[in-house]
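Below you'll find only one chain, the form predicted alone, shown as C-alpha cells.
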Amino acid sequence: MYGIEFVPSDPVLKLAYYTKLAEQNGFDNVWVTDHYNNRDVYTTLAMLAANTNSIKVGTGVTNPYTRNVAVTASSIAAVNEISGGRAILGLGPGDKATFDAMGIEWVKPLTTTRETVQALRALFSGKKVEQKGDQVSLAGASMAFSAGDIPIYLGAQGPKMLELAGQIADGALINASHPKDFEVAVKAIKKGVESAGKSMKDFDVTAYACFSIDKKPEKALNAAKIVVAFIAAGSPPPVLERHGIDPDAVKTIGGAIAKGDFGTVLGTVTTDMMDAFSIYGTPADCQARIDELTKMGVTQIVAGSPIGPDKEKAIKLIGKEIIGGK
C-alpha cells in the first residue's frame, strides 16, 4: 500500500487538488496532520473526502489531549459518513512542546493512549460507554448516529508504544525511513500482536517517511535536507547510535535551528543523516529503499514531507514509476 501525508498549512482546496491527484495516481491513503496552528484536521478531511471517490482519509495523527475522546469519535465518524466509509483514525501521544504552548498538561502518554483507544472502540460500536480510567473516563456517553467500522492506527516510536499498537490497533504509523529502525520496530509490534492473540497478517506496519523524489537526485536531496535536519535534531541517542551519527553534529543542528540559522543547519546535514532519516533520490533510488523496507515487514509506505521539490510532479512520478511500475 501507498499513502501520502499533507500538512494543512496549505489552503484546504489546494490539498483537495493534490489528494485527487494522488487518488488518480494509485495512492491508497491520505494522512493529514493535526496541529492547532494549522487548519483543522477534520474540516480538511471532510473536504478531501468530498473531492475524492476511493482514497482513504485519515488523521496522521491526532492526539488524546486536545479534544475529549467523545468529540474525537464524533468528528472522525462524521468524516467516515461523508466519505462513504473511508475514514481512518491515526492517534498518537503528540509533542510535549506543542501542548506546553497550548497550556495543556502532557501526562502518562501510554496510559492515556490505551484508554482513549478503549473508549473509541466502545463509542464506535454504539454502546453507552461507562469507563472509569486513570486518565480517560466517560459516564454514559454514546453516539447518536452510526460511526461505522473505523480502523485505528497508533503513531508510535518507542518500544512500549509500538508494543501497545500491536496489542490494540489496526496499524502503526512509524516516523522512520531505514531498515534498521524497522528491524527494531517490527519486533516490538510482533510482541504486542502475539500477546493479544492476533496475527501480523492483519496489522499494517506503516513507514511514515520523509520522502523526496525527483528525476534529478540533487534536487530531491536538497528538498529533503531541512526535514531531515529537524528529524535528526529530535532523535534520541539510541537512534543516532544505531545509525552511527555524530551527536555533536546533531547538537550543532539543534542549536542552529533554535537561532534560525538555516545556512548552518543545511550545511551540517550529512549523507549518513539523509540515508538514516529519509527516502530520497530518483525513482530507482526510492524504489530500492522501499524494497528494503518491504523485506523488513513494512506493508505501507507513506510519502511524507516534502514528497519532492515539486509536489505535483512528485505525486505523478511516484504514481507512474513506483506504484504503477510494479
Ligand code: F42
Second form
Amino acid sequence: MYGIEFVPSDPVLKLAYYTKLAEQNGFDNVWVTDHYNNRDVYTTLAMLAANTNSIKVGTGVTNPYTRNVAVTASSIAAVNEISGGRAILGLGPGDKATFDAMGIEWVKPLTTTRETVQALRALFSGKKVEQKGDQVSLAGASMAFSAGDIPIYLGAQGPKMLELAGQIADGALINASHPKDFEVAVKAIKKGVESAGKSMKDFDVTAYACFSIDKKPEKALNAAKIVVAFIAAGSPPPVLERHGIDPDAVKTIGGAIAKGDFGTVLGTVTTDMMDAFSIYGTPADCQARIDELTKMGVTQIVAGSPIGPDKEKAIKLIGKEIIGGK
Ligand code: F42
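What I would like now is the form predicted in complex with the ligand, since the data block earlier showed the form predicted alone; can you produce it?
Every chain and every other molecule in the complex is listed next, the one we just looked at coming first.
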C-alpha cells in the first residue's frame, strides 16, 4: 500500500488539490498531521474527503491531550460519514514541545494512549461508556450517531509504544526510512500482536518516511536535506548509533538549527544521514529502498515531507514509476 502525508501548514484547498492528484495516481491513503498552529486536522480531512472518492483519509497523527476522547470520536466519526467510510484514526502521544507551548502537561503518554484507544473502541461501538482509567475516564458518554468501523493506527517509535500498537491497534505509523529500524520495530510489534493472540497478517506496518523523488538525483537530495537535518537532530543516541552517525555532527546541526544558521545545517548533513533518515533519489533509487523495506515486513510506504522538490511532479512520478510500475 502507498500513502502520502500532508502538513496543513499549506492552505486546505491546496492540499485538496494534491490529494485528488494522489488519488488519481493510485495512492491508497492520505495522512494529515495535527499541530494546533496549523490548519485544524478534521476541517482539512472533511475537505479532502468531500473532494475524493476512494482514497482513505486519516489523522497522521492526532493525540489524546488536546481534545477530550469523546470529541475525537465525534470528529473522526463525522469524517467517516462524509467520506462514506474512508476514515482512519492515527493517534500518537504527541510532541512535548507543542504541549509545553499550549500549557498542557504531558503525563504518562503510553498509559494515556492505551486508555484512549480503549475508550475510542467503546465509543465507536455505540456503547454508553463507563471507564475509570488511570488517565482517561468517561462517565456514561455515548455517541448519538453511528461512527462505523474506524481503524486505529498508532504513531510509534519506542519499543513499548510499538508493542502497544501490536496489541491494540490496526497499524503503526513509524517515522523511519531504513531497514535496520524496521528490523527492530517489527520485532516489538510482533511481541504485541502475539500477546494479543492476533496475526501480523492483519497488521499494517507503515513506514512514515521522509521521501524525496525526482528524475534528477541531486534535486531530490537537496529537497530532503533540511528534513533529514531535523530528524537527525531529534534522534535519540541509540538510533544514531544504529546507523553509525557521528553524534558530534548531530550536535552541530542541533546548535545551528537553534541559531537559525541553515548554511551550517545543510553543510553538515552527510550521505550517511540521508541514507539513514530518508528515501530519496530517482524513481529507481526509491524503488530499491522500498523493496528492502518490504522485505523487512513493511506493508505501507507513506511519502512524507518533502515528497519531492516539486510536489505535483513527485506525486505523478510516484504514481507512474512506483505504484503503476508494479
Ligand atoms: N506528533 C504530533 O504531535 N503531531 C503529528 O502530526 C505527528 C505525526 C506523527 C506521524 C508518525 C509518527 O510516528 C509520529 C508522529 N508524531 C506526531 C509523534 C507522536 O505523536 C509521538 O510523539 C511519537 O510517535 C511517540 O514516540 P514514542 O513511540 O517514542 O513514545 C514515547 C512516548 C516514549 O517515550 N515511549 C517509550 C517506549 O518505549 O515506547 C515508553 C514510555 C513509557 O513507558 N511511559 C510510561 C507511560 O505510561 O507513558 C510511563 C513512564 C512514567 O514516567 O511513569
